[in-house]
Every structure is written in C-alpha cells, then in structure tokens.
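Next up: just one chain, as structure tokens, the form predicted in complex with its partner chain.
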Amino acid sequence: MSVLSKSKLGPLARREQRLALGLLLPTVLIVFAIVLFPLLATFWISFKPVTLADLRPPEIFVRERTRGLKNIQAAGDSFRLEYRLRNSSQTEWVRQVVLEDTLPSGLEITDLDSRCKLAGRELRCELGDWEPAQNEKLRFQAQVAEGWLIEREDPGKTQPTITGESSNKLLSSNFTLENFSDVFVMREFEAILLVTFAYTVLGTLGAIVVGLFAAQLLNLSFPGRMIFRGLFLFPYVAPVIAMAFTWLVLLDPNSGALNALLLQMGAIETPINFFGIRWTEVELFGLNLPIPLALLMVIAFEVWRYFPLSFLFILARMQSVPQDMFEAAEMDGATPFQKFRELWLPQLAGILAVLFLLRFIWTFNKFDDIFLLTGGAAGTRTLTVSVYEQAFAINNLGAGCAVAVVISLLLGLFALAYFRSLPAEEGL
C-alpha cells in the first residue's frame, strides 16, 4: 500500500493538496501573466480601433518662451513670458489640464490670466479640457523688481510641469469590429489562408517524409553512426537567423555560389532569384507547369530544418520496437520493401500520426523562419508573418490583433483534433 495514495478527505490528502498548490502556484501565475492574459489581450485589442501611435498617450506639449529679456536695464521694466501649449494628439481629448511653474524671485505678474494663480513663486494655471490638436499661447508681461536685477535668473531655467488625464485607447469602451472587417475583405486573405495551408500541409508532410527515410538509414548498425546523427541534428540546433540568412546568402541571383555554378556548368542560362518569383513555368514532359516557386523555397527550408526533429523521434520509436518479429520475417523470406511495408509502417502509424498533428500546428506557427526569408514577399505571406505586416509594417495594433485571433481560432480547433486522437498513453 503506497503511502502517497492516502483516502481524499483525510488531512494527510489536505496537506498534500496545500503543497501542490504551493510548489504550483508560482508556475501557474507566471504563465498566467505572460501567456493566457496577453492571449487575452490579443482579442481585446483585435476590437479596437488601436494604432502603434496610440502607444503613447496623448498629452500637452509645452514650450516656454521670454521677448525682450535682454534689454532690462533697470527695476521697474518688462518682459513678455510666453507658455505655448498644444495637444499632441489628433483624435483624443486631454482633460483637467494644469500647467505649474516655477518662476524666479524679484518678478511680478502684472496682467494674470483669470484661470491663473501665482502664489509666491509658483504659477499654477487650470485650463480645463482640452479638444484633439487644441492650441493656444498663454502671455503675461512680466516686471522686474530690484532682486531680480542681482543674478537676472532666466524664467526658462525652471520646467514647466503639465498634468491632464487623457482617456488610455486601449482601455476605453470603444469597440469595433472594423479590425475584422479589414482583414477578411483584406482582397489577399484567402491567398494568404491557402498559402499557409500549402506551407503547413507540405512542409510537416515533407519534414516527416524526409525524417522517416533517414530514420531508416540511421537504424542500420555501422561505425560512425553517432556522428551521422549529430551532423544530421546540425539545420535544427543551429540559431534559425544563421541558416536563414546562409540560405539567402547561398541562393542570392547576383552573388551566390548555387547560381554561380549551375550557370557555369550550364544547367541554366540566367539566375535564378530563388527567395524573390512568386510564379514561374517548368517545362515537364512537355507540358508547361506553373510552379510557385518561392513559396517551395521556403517549405524547402522548412523541411531541411525540422526533419532532424521527425527523425529523433522515428528513430526513437524505431529503437524501441522488440526486433524478434523482424527476424521471424526474415526466416520467412520477406523482402526489405515488404518488411518495411507490413511490419514498420503498421508499428510507426501512430507514432507518424502524433507527430503530423503536433508538428502541423509547430509549422501553422512558425514565423522566423518566412519572415527571414522573404518577409512575407512573393507568394509567401502566411497568417503569422500577417500578423507582424499589419501590426507593425501598417502599424496598425488591431488589426494585427484580428490576424491573431483568427490563427489562435483556428489553433483551437487542431488541438481539439489533437486530444481527440492522442492514443490514451501518449497523453498526459
């Protein structure tokens, strides 16, 4: 009898709930904060009308200012101090403004503003509200008493300080569904839905493809077999911004090595800009087949990547299916294309299938990888790399946000196909 499994109601079964809850609690608040609430926020903001200007809340601007400073000669004479003041921003209110300032000893204010006040040194002026853009310049004549005249103190030393609540865009009651409306009329988005299909679809299908096949090659017993597999790990260990930009650089039409020598060894008469043609025309068996092929470039890149990651986890499988039935087949005269026709594919089955779900979904979310590559151009633009273009290429926030709800939408429905078809022992 374990002692862990003690009856539920007891306190032994109490005091181990409190420990988990401790040891948990921390876990569980972090990603909260960092993971579930900006998921949140991501539909949140996705109905609000929110730029990347509106980042920075509104406020008044002010600039101080002083004419004829210079020409006091004694006590008794004046200046003009002169407060500019203007709403920064185009569209919001800024309201209960207040402007304070300190001015100098030895000045007297001899024409102030009704909303002013100067109490000993301090200016203090309520200004009311605000509109969007408002502007206007606060002008006082200012005179010089004997004091001032000492060390002729410059008003503008001293900084103005403004106050005002401005309403934050983020947090108002302003909702729209104009984010939404933009990106489904957006006149690309069933290109970029079918793009994102096809990299998703082909690229997790050729990534598991290519892992199986070296999973076949690295079962075999041989010496050197260890460092085969590290070398094969290498495209998925190395930073991803390091083998996206030797890709560019390997491929570029000017000055890569790959255009260089297939022009030299006459394989083709012009270069090819790989990363940058959106459609071009492949002559097979006399037919003329439209091939997009920026978008193979970087499902290509897709696939050399993360077969590493299929392999590893074939070959892991692959290790751990007991070898007797393969030796029975042997006996049996079965030949290696039958073998691995009734006897592998039958054992890996489920294992190809966790992994096509799981790496579907890794590929529907992959973003550096595109946005390295072609930023999106050429064919290439994807739901993820959208969500960047229209956040922070077209600044707008929203409807950056709108592109994310939908991918998360869409995540939704493939993890619930995903728990739905985890074989009871592969899940948690």
Partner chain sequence: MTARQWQTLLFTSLGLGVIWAFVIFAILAAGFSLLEGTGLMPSSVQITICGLMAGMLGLIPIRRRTRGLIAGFALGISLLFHLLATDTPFQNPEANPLLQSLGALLGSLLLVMVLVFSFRTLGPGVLNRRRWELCILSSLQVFGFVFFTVIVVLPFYVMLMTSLKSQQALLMNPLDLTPNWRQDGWAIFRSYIELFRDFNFGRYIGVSAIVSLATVALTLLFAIPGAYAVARLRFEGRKVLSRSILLIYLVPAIVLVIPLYVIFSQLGLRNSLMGLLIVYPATTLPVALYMLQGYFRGIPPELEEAALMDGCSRMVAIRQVTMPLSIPALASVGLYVFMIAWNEFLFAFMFLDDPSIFTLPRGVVSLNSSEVPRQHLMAGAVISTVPILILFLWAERFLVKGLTAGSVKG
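And the form predicted alone, for comparison with the form predicted in complex with its partner chain?
Coming up is the bare chain, nothing alongside it.
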C-alpha cells in the first residue's frame, strides 16, 4: 500500500516541482541578468583600451547658421548659409558622412559645393570619410525669392541630419592587457592593497565586536531598554552624507568641538587634523609608535556606522537562546566571562560567521564613506577609490574596470577560502 501510494504521488510531486521551478524561473533570470550583466560588462571593458569618451560612438556634430538673412529687404538679396561640422571623436574615423537638410520655401542656393546636390528644397551633401577631430565649415551663397519675404521662415527651423558609419571601441576586436599592467604597476599599489585589507579587516572585526558588546548590554532587562535599542540604530539608518559631514565638522582642526575640548583640557598643544594626517607618533610605554591617524579615523567611522547591523543580528540570536543553561551555570558559580566563553560563544558562532562574511564583502567594496571623509587622501586610498580615480579622474575606463575585476577576484578567493574553512555539516 505504501509503495502504491508513493508511485501515485511521484508524478504529482514532480509536476509540482516543475511548476515551482517555472514560477521561480523569471525571478531567477532577472536576478541573474542584473548581477551577471554588469560583471561581464566590467570584465569585457577591462581588456579594452577605452576611455569615458569611447562610451559614445563617434558622430558628426552639425550646427546651422545664417549670415545677413535678417537684414534682407527685397527679393534677390543674398545671404550666406553655413554648416559647421565636427567629428566628436579624437581617435576614431567616421566614414561615408552625409549631410541632409530641407530648405525653406523661397530660398535658393546660387553657389553650391561640388559635393552637394539640391533637388527642389532637399539639400544632400556627401562629405566622404572624416578623420578624428576633423572639423569643417560648409558655406553656401543663397538668395531669397518674393515668396520668402511674406513668411520669412528661418532655415534653422528644420534641423539638418547627419549620417555616417563608425566603429565602437567597446565592440571591436582590439584587446589589451595594459589595463592590468597599469593596475599592478600603479604608484603605491602595494600600499593601497595593504590599506584596503587593513580597513576591511579592522572595520569588520570592530563592527562585530562593538555590536556584540551592545547586544550583550541591551539583552539585559532595565527601564528604557527599547528606547536605547532604537537609538543604537541611528548611525546605520541615518544618511551617510549627513553622518560623514557631522564627523568632519566635529573633528575639524579649526572649529571642531573635539579639538576645542582637548585644547581646553590641556591634552594637546595644537589642533589635530584627524582626517588629514597620514602618520603621527604616539608615546606608549616610553616608545614613540607611528600610527596611521587618518586611516584609523576612517575605520572608527566604519565601526561606528555599521555596528548596529551586527547588533541586530546578534541580539535576535541571543533572544532565541533558552535561558535554562545560563541559570544552571549561575547556580554552579560560573563567572560572567565563563558564561560568555562557554555558553554564549558556541550559540553565537554561526551568526558571527555569517556577519563576518557579509561585513567583509560590504566593507571591501565600500567607497562612499572614504570618499566623503578623505577622498582617498592621507593614506586612506583603497581599491574602490582607485576604481573611481582611474575611470573618472584620469579618464582611463579600462584601467578602472581592471581594478574592479581585481576586487572581484580577491573577494572570490576570500569567499572560497571562507567556505572551505567552515566545518562540514553532518550528513553532507
């Protein structure tokens, strides 16, 4: 009977599975396209010698002007019709360029260029192949007839059209490895890589540790606990530009509140430019230790802004843990540290591992925080800032995409190492 039931339910279960996959397929394809297409486009451009200007295919710009037309009083008076043309590309040809325009009724061209033909009111000029950055003026002598004096229609009312054939560098078969060589020979590339990992690791661990401490604190029962939980979320939900501006104002060396407070306390003799000093020396145990001040301040901002996310995850996990074991441990005389090490950490290990993975990837790709605070100056330049500088500051789009590909490869290697280091689940 059981075998018969399974045989009857088998096809039904398979049909339900196919239906579920069919309903899910559009969503999967959309997400796949959204994620995969930009990644493939970035990978493709990283092997192309292109700049920002190459994103638009070469074209011929044209502007029409008349000289002397407004001063015409009688039929037969002459004026000059001009077309100013320019190849928009500095490196690419535009071939078989053709200019077409419709002249107003009552205007007659008396001096026609040899490359142009006039059929009634239709003007057509075959201008041939244009080299990069070529510009030219087409000038025609024209006169007005009696009918034009009534309407006085402006020739610029009808816009001329330009056609031509051009190649797009993005779709060409020209590939290069110079973009990647430019990345690896980039000035201070090793320092940028070190800053990126220092910023990512310290920012990730700091956000998790502070979030763990906050979760432990707000997991206790005390009056006003819900209010404090809401306040702890403020750094994460507030706009990043507002938070960055607030930090810049508070830590400003000239008018910042922190510098004023430290000066009044006698802790410092001169104001400190927290976001503008690459290295400074701090005396510790009789030793003058150099520290990267601007980088540490950017990391502090990262920790302060994103610890609420860790706090939420950890607090939710804490509230789902049964309290019986903690009560038993307390009766056995366990200290708070022993309870945290022996009971809390095993319960929180899974969520801490997930948080570390997510925060590492998000922090490694973080751009806006550093750009708003320092712009990548004073030793805070990371790989993501280098993407912006290569692609937009120095107009090398291919090199910028090459840096983005390097970031993707590094994150892929990290994710692979992370998942391989996880213990295998039972039954797998």
